[in-house]
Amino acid sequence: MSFTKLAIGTVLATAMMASTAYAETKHVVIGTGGQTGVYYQVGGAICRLVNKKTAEHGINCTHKTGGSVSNINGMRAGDLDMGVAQSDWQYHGYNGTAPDKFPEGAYTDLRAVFSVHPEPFTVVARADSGITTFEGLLGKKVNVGNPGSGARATMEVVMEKMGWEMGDFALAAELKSSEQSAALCDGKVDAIVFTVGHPSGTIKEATTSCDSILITVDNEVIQKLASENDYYDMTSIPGGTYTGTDTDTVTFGVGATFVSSTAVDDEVVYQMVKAVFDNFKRFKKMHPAFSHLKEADMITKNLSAPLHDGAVRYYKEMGWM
């Protein structure tokens, strides 16, 4: 065989192999949150670790913005394979206990994969707004969050327990997380409400672009809410985390969780979990909110839906279960 024919044959064979590999590649889409929030960083971190070994396991990962509720509904509709969701909305999605958010009822195919960082319910007010307490939000311009986000859904739960309605605010803005800091400092709103891991880029922007303070969220109603629901807990944001607030800010919170469904192949979930925990030290360095994560907590805490079989396989191999 001539060199030319051999070269052509090699090129064709290589092209065929590449085409076959591409055809077999499993494309996984993760629903995250706004680009300035930690959910977006969670999805990005997982995808970077997974995509480093696409050639070995044939999985390619991408992520898109969304929010807790929309991510769970997106998985149910088949638009997403996995998603990041607050622990309370994982619970409500699986059990169907929030019909206004999950109109199709209990999503029993929802599966937990692991939990990530804690997420305090965070209220930030412009220093000149006159807001010094949580109750001080009444009559003010407040960003309650965009529909579909876990932050908005949690705010609605809190409002219901407090006996508040949207009309009790001078303005109930529905801005995305990426828009709210600028709105606060531009005077379009007096305060923003955000359920988020810390440190948060959004909150950092709000507290450095203008004089702003974190507001304590701690009263009998909130304490009762936290004590009666396992997916909530009283917590605090350490003083000094943000400019303008030097003392700890007491509030309640949830946990960020990574979820999937029975529709996603066990092998895919196994490889996704393996990519994170085989590179755990690196994962923890990918965002400050991940720095204190512990494997034992991530596979047990804040998980209201059954663990995905693919995740269980990895955890058993590691001797964690």
Second form
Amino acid sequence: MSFTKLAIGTVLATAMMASTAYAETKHVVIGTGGQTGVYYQVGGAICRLVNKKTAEHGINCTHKTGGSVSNINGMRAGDLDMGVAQSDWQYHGYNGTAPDKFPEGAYTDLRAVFSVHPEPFTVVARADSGITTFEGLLGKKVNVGNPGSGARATMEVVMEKMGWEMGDFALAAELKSSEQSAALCDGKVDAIVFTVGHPSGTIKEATTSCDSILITVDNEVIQKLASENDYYDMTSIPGGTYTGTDTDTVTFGVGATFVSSTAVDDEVVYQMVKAVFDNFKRFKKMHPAFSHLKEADMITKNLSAPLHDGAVRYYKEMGWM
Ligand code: GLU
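Next up, the form predicted together with ligand GLU in place of the form predicted alone?
So here's everything in the complex, that chain up top.
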């Protein structure tokens, strides 16, 4: 048989297999975050692994930008099937404890799938801004983040606890995560505040395009906030992760989580989870922020909504539950 005939035969056979098993492809859309953050990489990595086997399971995965709060609201509105979200906003989404972010109240159909990387509340200041402490942000030009992002929402929580208002900054910019590092180095803002995994493209850009430093976020208010809420923890960003900061930076943090809802078929979530954990070594190499992930932690930690049934099916099959 000639190569062309063989190739056509293979294509036909694959198409036939796919069409017998699945009447139509199921499109799954994952809400992530800005291109230079880590959420976008989580979505990209998951989709890459899932789409390798579209011919077998019929699922085609794509991902788009967003942020924790808009991802959860997007799922509820039916625009997204799955999303990446901070543990604090997963908690508030499910329990309806943040009506300003989730006006429809408790989203009891929200489901946890697994948790991903830790996300410290990260403050970076340009070295010539004079900012050396967290309190030093007052009176300065600060990017507090774009509405819809979990990072912005968590900054609002912190500000409320600290007794700060937006007007206490010389400027409270609402730039997206992908815009903030250029703004920092161009002098449009003096500091950026971003809850994100490490290392991340955006913080790398902020610390290499100009001289800037990571700022410690540790005081009584922050320690109390972290100890009173299960979805927060005190943590630190290891020294040497970024140019300009050689010692550990103490702060508090959340965990990134992967979520879905009861509206998404168990089979779809099962196949998504299977794609990640059947190829876990590969997944962990897809971004340096994933390198420390452990299966046992991912299916237990930082999850406040119930686990999706499709995920439970895989975890039981593996003997993990
Ligand atoms: N934690 C951020 C948020 O929810 C996103 C971080 C990222 O893009 O990696 O908005």
